[in-house]
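In the block that follows, a single chain appears as structure tokens, in the form predicted alone.
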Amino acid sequence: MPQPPRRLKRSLLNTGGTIHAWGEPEIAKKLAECMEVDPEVRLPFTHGFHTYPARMHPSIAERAIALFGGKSGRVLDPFVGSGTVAVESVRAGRAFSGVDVSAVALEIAWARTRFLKLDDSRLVEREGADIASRAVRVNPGDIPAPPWGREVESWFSPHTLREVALVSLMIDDIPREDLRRILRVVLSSILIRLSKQASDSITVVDRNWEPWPHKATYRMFADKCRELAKSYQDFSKDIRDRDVTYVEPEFWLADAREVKLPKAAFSIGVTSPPYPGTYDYSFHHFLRYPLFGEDPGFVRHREIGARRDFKTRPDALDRYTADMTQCVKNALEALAPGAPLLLLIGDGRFGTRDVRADLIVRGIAATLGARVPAGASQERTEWSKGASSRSKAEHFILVQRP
């Protein structure tokens, strides 16, 4: 697998800053109201589980489906990413479909929407603590190497990658498929922390990085299983307090480009597609390919408005504006007449300078005759190692067919 380039972090803050409401008043307010987001409120339910950078917060998500999306009707998230917006279509009761060309994200985003009797949900935290209790006793020397592990090697010291394949074996072994995959996305959640990764959006060697004792990986596999049936049983809970009918969410590893939608079946779409030229999406994931067979060039050679195309080919923003009409072009053929698509989405970066989305969004709506009755602004900062901040925005901008 070929290592991930060296690169300056320059994501946005996920929250904060003053909102700048444009177009039509009533639907602008709304928009607005969709991004006041507290920073410093705790992530509920399954939310906080997995880290994943750059990710919609559920407040956004949980207001658009409330505010815009009727009282029934299927949602749709054409770049699902880990999850948000399918946890807070599940939580409303609605049918949901979301589409990754990232099988790692769907199956954080699947494992994050289970809707389990507390007897199942106890079930994950006794699991754990079991492997971690069985995978303690093992001598280290009898533990073999994974057949994937000349791929990541470099990233981890040889016993923390021994110990992780022998969680990784002994899952395969459990006989409940759904309790696997579970399992396997808990084992991923503490991959980036027991590696030599500096951070889940930072895919560079961590320069203070010191080795973890021996069978570490099998204390923090149990602890992530025990807060895990926890965030079960709130989320659980959470929807038979409210009386809400729980409704299996649909995922498709496929490209919005080229995703054969249902027309007219969806009655809102809540998306965060990629910023231009801000993330090297494909480059987040790639310790994370080898636990679930998924083959990394599918993703990476299907990434859209990745930062290192930005930075080598002088088409980038041209490539990029063209995917992104492909993909409002499919997500507005899915939505039935007048239906809402919402897309949260950042400005960025072409060479040294700035790329306004707002504008770019603007685009591709009058270039396919589509209507663009507001949006909500809200400062960002950008900031870099080394470097001064930079204040740029982040918008929720309603997109309707023509």
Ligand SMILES: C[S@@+](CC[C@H](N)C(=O)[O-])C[C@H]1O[C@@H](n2cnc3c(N)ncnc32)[C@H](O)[C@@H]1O
The other form holds:
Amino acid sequence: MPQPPRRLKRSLLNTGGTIHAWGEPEIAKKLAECMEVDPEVRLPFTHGFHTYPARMHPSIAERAIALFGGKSGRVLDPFVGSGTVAVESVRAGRAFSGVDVSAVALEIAWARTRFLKLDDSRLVEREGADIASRAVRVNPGDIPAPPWGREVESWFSPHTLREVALVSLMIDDIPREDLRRILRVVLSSILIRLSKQASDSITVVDRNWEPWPHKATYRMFADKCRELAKSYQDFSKDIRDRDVTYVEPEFWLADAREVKLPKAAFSIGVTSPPYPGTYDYSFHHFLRYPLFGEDPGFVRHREIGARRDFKTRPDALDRYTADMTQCVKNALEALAPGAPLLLLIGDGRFGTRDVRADLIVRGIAATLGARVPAGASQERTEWSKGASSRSKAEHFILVQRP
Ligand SMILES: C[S@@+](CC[C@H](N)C(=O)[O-])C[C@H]1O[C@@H](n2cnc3c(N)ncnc32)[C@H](O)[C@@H]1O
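Just the form predicted alone so far, so send over the form predicted in complex with the named molecule.
Expanding to the full complex; the earlier chain stays at the top.
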């Protein structure tokens, strides 16, 4: 019987597997090339800094822009998530616009695309160390309980919760706004590890959870600031060394179904939309909302394709298809005629049925009169309890406006 890999917690789980290219051979070959990534390789620049469910592999974004994006023009990602396409657009010297329904996503993407002077990246490290050294000296009894509500508080041991609240208050006191935003994202990057939550995308209490030692939060925060400072230095050096002009990316908090995008303004769209019935972003991030002052209800009501809907609503698949049709229509209208929209999307599950994402995309394109000249599909083995496995696929599909 096949065994699940021992180390399931690698940097990006949604990579690896046999690739099958289909459609027009030349395009299909390039799409397959985009998907051929090494799942074990350490993620460069700011890519590895913050976990995110269904993060795109940076090589996919990098190659997609290089192989399909022409020499110039704006890049669009209507589901920007943690900003992988944004980072790669910046590295390619391209203007970028990204949309997401969640401020948590947009703040991570914004922080990951900062092009900092050496002194400023060092400041990120110094501020982290300074907060940690001041926080250690604070008497735990003097730290006020955060007003975050029982639902969030019960996911931390009481001392860790107060430590997180103290770091958050200290961040609020930093005069420079960009630094405050960056450090808040740093705190977000360690939050799930500090909590009882099993992982970013598994929102149950970890069976092996043990409370962190007192003051571990501060050390972890300072370490993560140092790591980010180093990532910023690599990122900025890469841009400078290759003589790339940094173009400040734009991020819009909006619903991809309704957002008013400029018409025919982009030369390529690269995106990974929510997979059908696979993730529950508003649950995955619920511990983070208080940090960013985000209204969880906004995301909950607007999130497309949530697993919870696919479990409880008989019309979930139809709704997903209709929602995605609206998003694809919106994105295609924002692209210049003939420009490619590249969708990375994984198969999902509806009740006990598997849902083929490539068929959904082809159906949407047919409804919109758009072309799907080619795609590449990569097998993914999904491991469940008891070491049983099923095969699903992730697809990289090119859609072209009529
Ligand atoms: C697969 S993730 C994108 C991951 C991203 N490519 C990355 O590398 O981090 C899909 C994103 O779609 C967002 N989303 C869900 N419903 C949305 C909607 N109606 N409008 C815009 N974004 C939405 C989720 O918040 C999530 O960040």
